[in-house]
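Have a look below at one chain only, the form predicted alone, in structure tokens format.
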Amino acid sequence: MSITGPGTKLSGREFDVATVRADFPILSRKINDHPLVYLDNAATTQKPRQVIDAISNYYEQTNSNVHRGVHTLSIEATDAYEVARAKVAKFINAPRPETVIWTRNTSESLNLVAATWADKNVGEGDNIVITAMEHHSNIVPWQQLAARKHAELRYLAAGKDGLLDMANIESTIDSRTKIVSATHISNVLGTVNPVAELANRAHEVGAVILIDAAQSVPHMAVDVQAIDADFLCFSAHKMLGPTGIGVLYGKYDLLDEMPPFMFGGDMILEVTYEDAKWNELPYKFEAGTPNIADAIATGVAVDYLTDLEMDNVWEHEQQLTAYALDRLTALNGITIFGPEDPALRGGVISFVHDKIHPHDLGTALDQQGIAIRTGHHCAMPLIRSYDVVAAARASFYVYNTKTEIDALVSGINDTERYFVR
């Protein structure tokens, strides 16, 4: 079922969501006899047949090394793998391709700068700000590098109205600090950073900033250039494309001058048994054979995206969170976590009932057919702030319908009963 019917118009184009889920091979399945309702985007996404068949393409038809070899295989494959770097870089607006590295996901992507650019730059005394809505791989990190290099890690504070406390950025936001590295949404309250206005402060003073932009790039139009990030990443799994394959984004002079992350074949320019000097970018940051096939199929998820529109898809996840907290502010002890407007928020809603463990929740709701997230999301110190420690999450993506969101409404309502006698 279309949450707004078949033919119409969101932001300019036809989005019909019983096209979009048709592509979706897994979305006919029956888990437990029941339909298949997937509302765990936020964890990854489904992935339509044009990418699955990518895969399948690249290993049946085009299968080899990039970069190494003069023989058709070879440059088929190069050029389709570069030509998905291109893809991404358009995506995102970013000046020219080889200002993209391929990475195995967000969490190393910001464990690259960590261990490369921050680790060059940031010295005793020094600080690191990051906010206090991150994803542990947006924590440890930083902890472990202020740690090191007895720096200050501090945290721009979230309220629990679930957005930033902007009021005191001038003063966490200061001359020492040397990098700020931020969520653009939220994993756990979907709240929608004003990463722009973080961006323009870390550079008044002299800082970098790095975005993690997981949870941002697969659903909303994202500029690099408008927001002037130094760094940004995200995940392909996210954004309908395959696992293990993820990017890093950063300004050509940054990475220019930071050193390797790993160290191996194609990442060099000229190895002697005594030293090396190292290949240009992007390919200074990928050592080894790289995620060939996931990259090729990266570049088709984005085909997918860009067809849809990414307007279309935002509205249409503003939709369905609108109507979705709509549903569930109506239950009796539900509590939801983030901003009430849905228009701060992206397509994530976070909550707990004060009856049901979250865990008790999803095992129940997933005998239904209904897939949703518990736990602390990767994000423990958040989660314990609201004086809980796991919460259940539901999260939209572009194959989501309103029917769905009324499944999990009775759902809730049908543990309710099992549970609260």
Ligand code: C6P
Given for the second form:
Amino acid sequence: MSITGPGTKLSGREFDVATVRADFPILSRKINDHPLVYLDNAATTQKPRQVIDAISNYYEQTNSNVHRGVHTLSIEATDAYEVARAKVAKFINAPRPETVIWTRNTSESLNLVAATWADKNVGEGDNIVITAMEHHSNIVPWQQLAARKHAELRYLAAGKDGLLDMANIESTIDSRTKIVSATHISNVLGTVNPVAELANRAHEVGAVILIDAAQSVPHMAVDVQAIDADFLCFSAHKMLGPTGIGVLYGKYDLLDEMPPFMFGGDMILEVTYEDAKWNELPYKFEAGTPNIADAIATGVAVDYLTDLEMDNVWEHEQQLTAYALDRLTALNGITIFGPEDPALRGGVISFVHDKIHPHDLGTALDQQGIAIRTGHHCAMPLIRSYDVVAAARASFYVYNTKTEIDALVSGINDTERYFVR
Ligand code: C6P
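What about the form predicted together with the ligand, after the form predicted alone?
Every component of the complex follows; first up is the chain already shown.
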């Protein structure tokens, strides 16, 4: 697995958070008369000026449809759209740009694989393996598919330590497994899962692996070839890019054999009154006018992260996470979910307070300008397995600082003084 953990040497350049912060206009906003402390990055990240400008520049200078025109604007738009795809391919070390499909988001990418590859390849009596720590977007499509195909949906269990129970991997992923679909980093527990090991086991039994990288690609160097991922997906909005655009990576031969997901313009080569032939990759999976501006802006977000260097991004978040775990653990009445060892987790910390409901805590923190997420985090089965219905969650990114974690801790203390008398 290509992840960079603690102890990794930085590549020489300082990670200068103050310089990074200056690129994000929203970070100078005040919320309820306090400076914004944005700790809801697992939900969506803020956007740097470069990404915002890329969107307005596109509409001011280039706006046109792609793959259709012979005029200058259409050629420029097409070039920029394809350059962005190539940047994303390089970012995840995909062997060729055609293996990167633009979708709307991670959810759509997961649904695409379930509705095409899995619909074609999963039959009665087969099984699909996911983990106990999946987001709803990586549970519900498989529940639906399993019901439709009379297949079994299996879960690789997770222990209370927040780690997958890898001891059961051989009995869970067996000769009737057709696909394993697993999150790389849990959006609730922060756990970094051993996806290369899962891929290896899937391949041993002739299954394919789909990796939900919504919470990993934005934060660490991910190499699809090193992991040997068959499919991998993520959303631009969680990595400094715009909403409404995401990625599905797939191995060329798998994508080539898959039926299309949606039908319409651009995804066809030839249409007669009777029938149609599908276009080559990646266009077979991009029916209709795509989200051109946001694809181009995603390329700019990738440039931004590439410039920071993903090893530095990971190292920065590791330091913040270790610091936040230390400070939160020292508070009374707080239970933190997920691995105790910061080296086993990304920058996501979910927790509950024994006397303050997460929604009350979130609302009180907002009064102090601090944005966290509260609720089930779209992972109801996992949250319920901890005997709670909701949790508070702080999640970090490139622009966060230890001072902001101090603000979170003092915000919790202030809330406690108000609620617990
Ligand atoms: N998690 C969170 O606050 P979309 O919404 O399609 O861009 O991403 C879905 C998704 C899939 N997998 C994982 C691991 C995720 O974390 C998410 C999005 C957000 O945790 C919004 S619910």
